[in-house]
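Encoded as structure tokens, the following chain is the form predicted alone, with no partner shown.
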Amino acid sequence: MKQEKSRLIVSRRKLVTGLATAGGLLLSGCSSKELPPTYGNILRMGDVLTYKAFRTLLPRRSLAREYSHGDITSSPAIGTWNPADPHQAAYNAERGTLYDRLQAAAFADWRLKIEGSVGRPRTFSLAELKALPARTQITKHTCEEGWSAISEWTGVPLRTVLEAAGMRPSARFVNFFAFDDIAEGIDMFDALHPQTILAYGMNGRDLPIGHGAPLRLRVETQLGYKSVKFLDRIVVKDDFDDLGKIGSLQNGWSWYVGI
């Protein structure tokens, strides 16, 4: 019995240590402005190895399944429905009202802001938007809470809004911030491909307001609360940010939710 129990804890030490090797090949070269942090946590240690394991591993801009209209499902509205509602658990005040002066104008005043890392700081109307070449993909949102949806997105390629506000050499990552009080980041690999877009259109019609009116982030290769509705501003980055208190990682959740 005894040697049994000392056979299983030598099996646990060297699959520990097999991980740890394998995540020190992974992540090595890497510099500590270009990983998330871990907090000294073991879940968030385990996120940056499933990060850098699918930078390394993966195909280069593999793309996301697409589907066709005949697989178009229901799809739900949650977390936020609305920022002006003042009974939504991200409320912002400040925020929620210009949301709400915004939505009355039938959004002809919102701009979106870039901002950062970039050579020519500038916003976009809606208008200007939907003037640039436009994408239409019809894909899964798969949900953390475990359900999932097959929606049409019609957008501009986020990489063709960066490149119009001279993204630098530098930069790194980009950030997103909403109306309520949500913001999420994503590295410029995501940032960049294809199926990543700035959507306004849902199912051949504007953007719902439950589903992020007037714009929404589409990130296809991440579950689903990396899409941030009801943007406001993005800002480029060289260095990695956790957005603090409205970010992913200081609220418990996974930066880098790869699917």
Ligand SMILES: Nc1nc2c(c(=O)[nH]1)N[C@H]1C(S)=C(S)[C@@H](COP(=O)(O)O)O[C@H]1N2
Second form
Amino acid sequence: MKQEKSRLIVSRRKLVTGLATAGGLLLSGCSSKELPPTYGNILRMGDVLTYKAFRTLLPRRSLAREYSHGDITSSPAIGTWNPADPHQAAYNAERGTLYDRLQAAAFADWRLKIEGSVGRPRTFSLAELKALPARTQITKHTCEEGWSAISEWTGVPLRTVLEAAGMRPSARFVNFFAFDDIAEGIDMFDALHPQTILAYGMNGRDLPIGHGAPLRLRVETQLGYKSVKFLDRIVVKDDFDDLGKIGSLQNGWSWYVGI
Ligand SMILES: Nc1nc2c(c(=O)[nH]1)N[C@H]1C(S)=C(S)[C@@H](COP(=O)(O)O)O[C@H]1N2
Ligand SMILES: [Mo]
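The structure above corresponds to the form predicted alone; please give the structure of the form predicted in complex with this ligand next.
Below is the whole assembly, all chains and molecules, this chain first.
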């Protein structure tokens, strides 16, 4: 019993030293630009290791795997499945009521707003987004709850929309706000990634309500909760903003969840 305990202590110590070395290796030789914005928060050490590992070990612009039509699976609608339903956990009365009205008119009056660190803050109608060059990709959605699903997504690269709004060179983060009380942010590396799209189509049809109609984000390089559904507003930021009580950071979820 005693022996077992001391072995445990030794292995624990080894583990801690090992982790410190691995962290040190990852941290050495990297500029502070490769630190996540949550750096310095002791409770967010996981962000430092995963962010650095992904940013330094993966080749620049590596693409998430794309599948073929035969690989498409059924996909559950998770979290909010209708922002107009007051029984949803993340229901927002004001935007939920607005969503109800927009949905009744087939989203003809819906507009995506782009503001913040852009030279030309503006809105896009669904028709305007659909007129931009589109990208279709069959990818695997991985939820933090342990399930995954493969779907085909069609939309416009986020990069195209950011450029159309005249994103400023000082911009470093992009935050996304939905019609429910969900908001998420990503850094410019993921925002400009070719597979990061604003999707209006799923499996060859208009995006269904449950999956985020009329427009959702697809961040194929991170876990499912970064792919915000029911988009209302995009805000480009020069500085990191943890999004207060609706941000994942405040909810105790990692800000960076690379896969
Ligand atoms: N606005 C909004 N976006 C959201 C959520 C949500 O509840 N509200 N849930 C997230 C989570 S945890 C997952 S796994 C995916 C689920 O997408 P799906 O419903 O299309 O499967 O959406 C993400 N985006
Ligand atoms: Mo999820």
